[in-house]
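Given next, in structure tokens, is a single chain: the form predicted on its own.
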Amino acid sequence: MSVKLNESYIGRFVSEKDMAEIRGEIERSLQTVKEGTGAGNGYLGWRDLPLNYRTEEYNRIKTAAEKIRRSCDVFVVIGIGGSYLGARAAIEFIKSPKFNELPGTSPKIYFSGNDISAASLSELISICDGKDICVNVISKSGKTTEPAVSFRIFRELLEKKYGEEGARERIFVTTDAHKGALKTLADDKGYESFVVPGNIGGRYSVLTSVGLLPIAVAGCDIDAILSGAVKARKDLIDAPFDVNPCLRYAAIRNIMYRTGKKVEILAAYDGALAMLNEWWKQLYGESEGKEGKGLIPDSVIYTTDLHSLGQMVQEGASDENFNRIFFETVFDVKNARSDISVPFDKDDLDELNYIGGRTLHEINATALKATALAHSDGNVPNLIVELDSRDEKTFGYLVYFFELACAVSGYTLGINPFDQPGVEAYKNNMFALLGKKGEKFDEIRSKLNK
């Protein structure tokens, strides 16, 4: 189990000398995290976590876990942000983005509080009636209001079903360990609470309680998946930069932002990883979007996306010199978990019979290296980052290699990876639309009028 770099497609956008001349820089910003030096670093509990995670709540979450495993035949993971996208990118990439609809599932697990939609909590309700359910809350505050109007909704409606009591020991919390709303609320009506660490963000959490809880309800190994983390930790944190490929993939993502790229495009030929592009683009976008600095973090599917992006991407957006503004870093998993093969037909009528008897993981292989060298050759750069497999293991081992690389990346930018200032600005603007005592209503509502 590893992450490697496969950098054959990238040589001529990309050279030894750029890499030797940026390689100090890169150096450097690995010594501010390992030293805790930089801007933000209150926020390194991540670096030392895969270190220090046997702990006694990392017990309980196991118990937790078990516990909810047999009480409910649906688990509510309400969240937004990094208190939900990592879980559900684990959840994804180990057992399948068809969890829930695999035989034998239980407890069939969904996700709320991502959105403010009507239908869709709507519909969930009704996917809950009749059914046993359990609830997992995950905020800092308790103030968000997206998950803060889930959890109010799904706390009345277990309270109804279950009673008070019977619904304390269907809902669980995850939020500060001595503050906040939903620490008082837990405190209060008695729930079992797990921590969100204060000296980890929300979009460096998965490996903490905030994911781990998920995960383990979807009978994912924990232990397993730690074990990925430490084993990437050992790996990356003291490696040499010719042969690092964390700092390798820190140093070509520079390079191509100074060199005029705009966009980085993740890859992935296996819809298992989509909710792991989306994991990835919140970790890149909230650390490094700011000061109007930072690559647009994007994400696409092929083949699928190849037959709606795809020419945009061949073709496409340039700058006024007409340099293409995108580079594309692509996920390889070398290994598929079950194959199917083409059959062969004696009519052939759709001309298939070249690739009969050959697996569809073969054929997929062939179409990312296919497209790797068209894209290159319509200079949109292709960095591939080869995984062993999708399981426990690599998802641990590859979260702490995007961690690593985004907080080097950040400060070899010059910008701070560790806050998200930017993100207020919505929320001031929709509270005091929304009539929030206090908030600036008139002000606001001006803006809009003009």
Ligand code: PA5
Given for the second form:
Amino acid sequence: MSVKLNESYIGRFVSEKDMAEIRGEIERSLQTVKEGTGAGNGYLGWRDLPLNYRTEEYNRIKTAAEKIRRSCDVFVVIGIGGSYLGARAAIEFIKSPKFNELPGTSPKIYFSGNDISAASLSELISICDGKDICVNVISKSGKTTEPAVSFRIFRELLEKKYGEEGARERIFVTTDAHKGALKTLADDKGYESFVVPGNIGGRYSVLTSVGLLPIAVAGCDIDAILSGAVKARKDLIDAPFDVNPCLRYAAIRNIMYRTGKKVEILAAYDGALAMLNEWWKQLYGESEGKEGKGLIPDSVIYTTDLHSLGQMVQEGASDENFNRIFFETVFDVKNARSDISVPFDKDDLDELNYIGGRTLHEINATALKATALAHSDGNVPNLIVELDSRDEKTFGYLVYFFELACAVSGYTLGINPFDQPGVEAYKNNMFALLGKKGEKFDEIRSKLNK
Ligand code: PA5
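Show the form predicted together with the named molecule, please, because up to now only the form predicted on its own has appeared in this conversation.
Following is the full complex, with the preceding chain placed first.
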């Protein structure tokens, strides 16, 4: 299992000279990550986590997952951003986006607290009606509004249904070891709790209890996920630049940025990767989008989006010199989970016999090649990321690959890849409008009232 880069469609846009020129910077950035000497170095816990996470807490995750699997029909996972995207990405990648509808799935897993939609919460409550429920609320800070609101509602629902004692057996909390309102509440109520390590930021936390508990409840093998991440660390952290796909990816996206690209589009040819794309968008968007810098991370699912955005990608947005403003990073999953052949039809009225007998996986792979060629002809560089299959080890490997590449890429860009100072701005305004007293309350209220 590995992640390989196929650079054959990008060679026309990135020369060996470009790569040789940036190589020193990328190697220095990697060294900064390894030595922990860069900005945000208090948040490097993800770097060695795969090597040392099989702790007492890890065993408790497995035991809790088994208990949850035995005791409910519906498992509600409450969290937002880094406390949500990784687990959902894993379940959809390893299992299926149709996980809940597949025969035999139990418990069904729903995600809540990732928006403030009343309709979405009401629908979920009605789905839970008459079912046995367990809840895992995940919030590192323990004070994020969206999950806190959802959890208050589900806590009340569980206490009404099972009594306070019964609810305690069904509520699992993942939060900071020491601080935050959620920690206070969990201690007060005696809920079983898991720790988000203080030295790992939300978007780098999927391989901790944040992701692993819900992923284990879905029936995925979390040992295999961690072993994939261990292998990635071994393969990528010391390998020389020329043969290190992680460093080459970080190099290529920085070269793209320096040559005027504004957007990196992550493309996949299967909807099972849609949430992985969302996880990646947060990782790169929140890590690099600061100080007026950074590529905008966007994503598409092909061939679906070729019928909506294909025209834009092929011939659209360019800068004043007619250079295209985006490039594509494309997932190519080599092995099919299952396959179906196009049947022959003796009348061939739909004129499909030319692909009769071919499998959908083969046709999808052909669409990928055809699109990479067409888009490169349209001056949109295509970098292909080859994966073996949609399994646990590959998921763990990919997570580590992108986290390490993000840290290296961010340092090369000249920013701190581990903070997110900008996300507070809307929250401060919202809190002031809702009447929550805090820093600059009066100043914000008077600005918003004008
Ligand atoms: O990556 C991040 O830090 C954020 O996306 C957080 O994960 C998100 O805001 C949720 O925060 P918390 O886990 O504190 O509720």
